[in-house]
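Below sits a lone chain in structure tokens, taken as the form predicted alone.
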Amino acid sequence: MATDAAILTAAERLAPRPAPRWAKALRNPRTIAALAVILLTLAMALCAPWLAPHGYKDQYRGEENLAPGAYLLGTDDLGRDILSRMMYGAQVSLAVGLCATLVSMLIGVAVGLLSGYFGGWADSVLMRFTDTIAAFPSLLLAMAITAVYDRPHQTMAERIAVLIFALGIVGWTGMARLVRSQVLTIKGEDYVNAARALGAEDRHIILRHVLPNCVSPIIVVATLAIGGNILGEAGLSFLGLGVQAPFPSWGGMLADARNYVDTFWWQAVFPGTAIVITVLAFNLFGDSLRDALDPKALK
């Protein structure tokens, strides 16, 4: 018998293991292409200071509105390169997009997992709380609460800091309902119940028991949540409640040609297909890693 429990370990050390799935989701040729566009548009906006051929409020004279050519996208009506801007304006969409989903992540998390570990009155509370939120129309919540905090004169970054709070506070209601059904289930499994007969306290078990066992759907609603703010983002830019002039978002890009689109299309297009690709791949990202972690899908 011993024998034969030496050569069944021996077997299945020498055995083939299965591919991880984050193996398999990256030999998904979708995938790989959504990556791909992700890191250059994040080192897009990294480097735009050095890569950028034209600062983003270089104004030339006497070359407005020129056609893709010497400039590589052309230029806008105040004679600016299309593309410079771009490249800049890339750190305004990723960093929203980032920082927002950060805002509705945590406040999400939190607010489910008290919701579903201990139920009860707590739980009525807090999700009356998200569906109240939730009735409300999310772009009409976020530009009410920019409309609050604008204030002349505001720097760069206090916007910036503003639309985060706000595509922030309207965006974590679909977190916390995730979050309370996984907890839901997670709380009475075997070794949730033999962690809280060993004494443990709650706050050990939501962190060390209950938490980790929630971080795949986290992540896959997290990631597509980005494309979400970064759409957000250009339409309250878009409406003159984001980034202000002369510093350049895409959504702002947008508001600024949308009285050229017949003439001089290329100052509408570029900015537009920058915004449909970035979320499209975060989408499609999202998308990759759903298939990915969950346990159920057939490999």
Second form
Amino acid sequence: MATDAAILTAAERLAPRPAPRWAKALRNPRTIAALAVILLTLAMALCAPWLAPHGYKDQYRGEENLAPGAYLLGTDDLGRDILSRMMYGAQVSLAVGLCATLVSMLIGVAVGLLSGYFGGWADSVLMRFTDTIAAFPSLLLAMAITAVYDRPHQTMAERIAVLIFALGIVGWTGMARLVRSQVLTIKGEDYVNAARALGAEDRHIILRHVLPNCVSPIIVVATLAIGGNILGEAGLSFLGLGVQAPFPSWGGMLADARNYVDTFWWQAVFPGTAIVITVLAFNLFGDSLRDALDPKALK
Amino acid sequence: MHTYLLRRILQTLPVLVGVALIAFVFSELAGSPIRGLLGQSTSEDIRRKVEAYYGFDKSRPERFLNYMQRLSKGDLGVSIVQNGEPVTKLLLGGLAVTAKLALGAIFIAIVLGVSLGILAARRPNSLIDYGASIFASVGVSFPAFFLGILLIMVFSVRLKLLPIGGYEEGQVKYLILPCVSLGLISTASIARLTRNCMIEALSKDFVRLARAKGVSEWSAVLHHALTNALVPVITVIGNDFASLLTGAVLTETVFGLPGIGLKLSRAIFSHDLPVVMGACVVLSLIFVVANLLVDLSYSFLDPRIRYGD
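Rather than the form predicted alone that you just supplied, could I have the structure of the form predicted together with the partner chain?
Whole complex next, starting from this chain.
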């Protein structure tokens, strides 16, 4: 018997290991392209102070509204370099998009775990609450929150925190429902029953057995949510609810450019395209992750 | 059916109270509007009297009940910026325009999305299918307001076919670009879903039977398959309605279309919080009602869905 087992482990060790599932996703050129765009945008945002040819608020008198040329992507109505402003604007888009997703992920996972694991009245209360929040048009609620907290003399960090909070607090309902349904299936598995029979505490079972088995769908849904949050931030900034001027954001640049659509097309086209490409990259990357990690459950 | 109808309508009540509660909490966080209305120079004594007159000296629960009472009568308070103009009156003026915009956009989204989905589903992995899939991916990543700006650049500035913005009662040309830019965004997700549902429906036995029976291709696709694929599509349209409403706020802002959304964005700009909250309440109300209608439409589309007879 012992030798059989030894042979089996040896055979397992010799057998070629199947590539991890996320590695499979990386073989798809679509995934690589999406990831490259995401990393490039991230690098541009992080290195904006060193990479940007000009400061985001440097105004060049007499060089207002220049077409692309000497300034790579042209200048805006105050004579500021559009490329530089887009690089700094990427900081806002990515920071808000990523952090808001993190906030809604934390809320959604917590609500879903508690609701699914404990069931009973906790489940009823939490799910009715989730239904009520989900019954709002979420971006509208985010507009209301950011509008209420739109006070003069806010610092940059405060303003970004408001955006993250507003988008994060409205976007968690889908995650909560998903995690809850995952927990409901995992709860009945043998290894959970075994852990309970061995006398494990609820906290231990949730954190060690239930949560790790929900990780792939959580990652997929969170990745797909990033694009939506970037779009949300752009929309809020377009309405003047984003970071305060002169600091740029892509949505805010589009709002400024709205007044010049008939003359200076580049002022709107470049920031707008940046939004589309970034959001598209996150969505495609999320799609690839979904196909690789969880082809069945999330289709 | 009647009990289901009643239950479904009753289910929306807590949601509506939730909407009111959230709007109330945010108005509270913003503080009493009286100081803003009266200006800094008014004495504390007069301010207190005015606040008492409007019930601002009462306790929070009392004020919430008052607020609910006023809401149920359709009273959304008064604008701070526009000299105490009633918010309800202000918003009702924009309701017709927003309704036209939303309905036009949904119409475009359904017609274009469903036909694109059918075309793609009939020839999976064909050129049309790839085109539709690229269109869908780009479409869901496109902010409606950017699309609006691009459409203005092409159709208003270059080709001079349509007005650059604004609105005149009864003139359809002012609505075409806003409806298209708002509708195309939802077209993307509807096309993607219709394709997937249609591919599944087309492989079902009842479609093969219909074809074997000798019904025309047209009838097999549209009558037999499509009616079965439509239920999930309707669900998505219901879900998309939320992004459509917020998209309407942005689209109306881009085109200067005087609907509820433009009033909301102007109110945001001028820090007119009662109007902001009022517009959010009204738009949420529209969303809740729309979702109710979507739920009720299932049993008409698919006779197999019956509710607790």
